[in-house]
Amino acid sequence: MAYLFANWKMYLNSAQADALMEDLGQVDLGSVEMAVFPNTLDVRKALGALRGNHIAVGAQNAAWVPQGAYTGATSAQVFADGGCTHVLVGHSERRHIFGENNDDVRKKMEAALDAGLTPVLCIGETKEDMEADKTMYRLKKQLTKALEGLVIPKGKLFVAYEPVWAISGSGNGTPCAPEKAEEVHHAIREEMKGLVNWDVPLLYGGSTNDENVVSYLSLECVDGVLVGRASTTADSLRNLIERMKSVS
């Protein structure tokens, strides 16, 4: 088994969407899990046109009230009550451009369990801190501060590995070496074994394509992709599910 989570972003109108969640309905997922994420509009749509296919659906982001006078936020409770399964929790977008830190990740990280979703955790590093030689000193404060003290059912946490300035959008969009990728995500492992007493899948993001998501794969620390534009037309997600299928 292998995950592909696909986070829509705010790249699809409507109509793209509509077409997108209809040519998904006919793929076959052999043994690939798989969740999508789209933007708050199209949450509802997809939830009725990926059922029959066994897809996921889950937030890009939640509020950590469950309700109140917060104008322009939907809660993780509001998400769980409309059938979502899982939210993004901390993806370096929320973090960068909007500015959310690691106490808002925590508060968000309560909220989503306590609503019942899988809170599908987004932990990376920026350009600057990889050239300070300080990775995993950013990604263990990231990681301590959103999971320490919480108990969190088996199956309902994931980690995603997204290095900021991998992220096309965020930063240079440059893949990180797979050689690098096994290596933090080995170093990531270890570091949950202190926080969580079950073994978290984990997921690889950052620039990850149909053309490069098999080297990921292959890696013995990574069970998954958290992937972004390449997700987001129907020929480049049926090649990334086909890749997948052929090494999970």
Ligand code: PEP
Second form
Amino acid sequence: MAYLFANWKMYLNSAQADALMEDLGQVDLGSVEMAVFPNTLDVRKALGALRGNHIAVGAQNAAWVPQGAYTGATSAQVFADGGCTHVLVGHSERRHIFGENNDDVRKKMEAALDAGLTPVLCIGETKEDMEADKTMYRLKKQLTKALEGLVIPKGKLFVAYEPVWAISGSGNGTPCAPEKAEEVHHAIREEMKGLVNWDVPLLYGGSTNDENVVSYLSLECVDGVLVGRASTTADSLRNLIERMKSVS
Ligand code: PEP
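Output the structure of the form predicted in complex with phosphoenolpyruvate; the preceding block shows the form predicted alone.
Below is the whole assembly, all chains and molecules, this chain first.
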């Protein structure tokens, strides 16, 4: 079994999202466990279109307050009431384009858990961090700030390691070498032992596609992938799923 979490970001217009959901609703997933993160306007449609194929639907971002005078925001509670089960928290684009810091991420983690959503906590170092040999310093800080002291029920958390420089579009789009991904995931797993008392599934994200997905999935510490660009067309998504099925 392997996880495939598809982050559609703001790539698709309504017609493209409809077509992709329709296609995905028919795909044989085998042992691939999938969640899709559409834009907020398409969440309800996704819930209807993907339920039959047991694909979970999540929010790409959620506000930390449940309700109130917060123009433009949608809370974790509203997503949960609407039927979402997952939420991305601390995605690199939220941190680096929208300026969210570790305190914001912590508040969003708490709100997501309070609302009964499963957070997918995204962490990753910048190119500057990596070049200054500060990868683990950055990741430990992100993990500790987000998780320390929280009591998280078993199965209600994923952690996605997404080096900022590896993300396509907003980052440099340089895929992380699998050996490096394994080394970092291993260190994350060790760090997680002090923070959560059950084995949290770890995902890799950053320019993953059907050609390189097997190299990540065959790593010991990687339980699945969080995919942006390559999950936004029916052909590349189907190819990705087929490759994943062949190794999971
Ligand atoms: C992401 O931003 O979560 C991501 C993994 O994007 P991409 O696959 O496009 O690099």
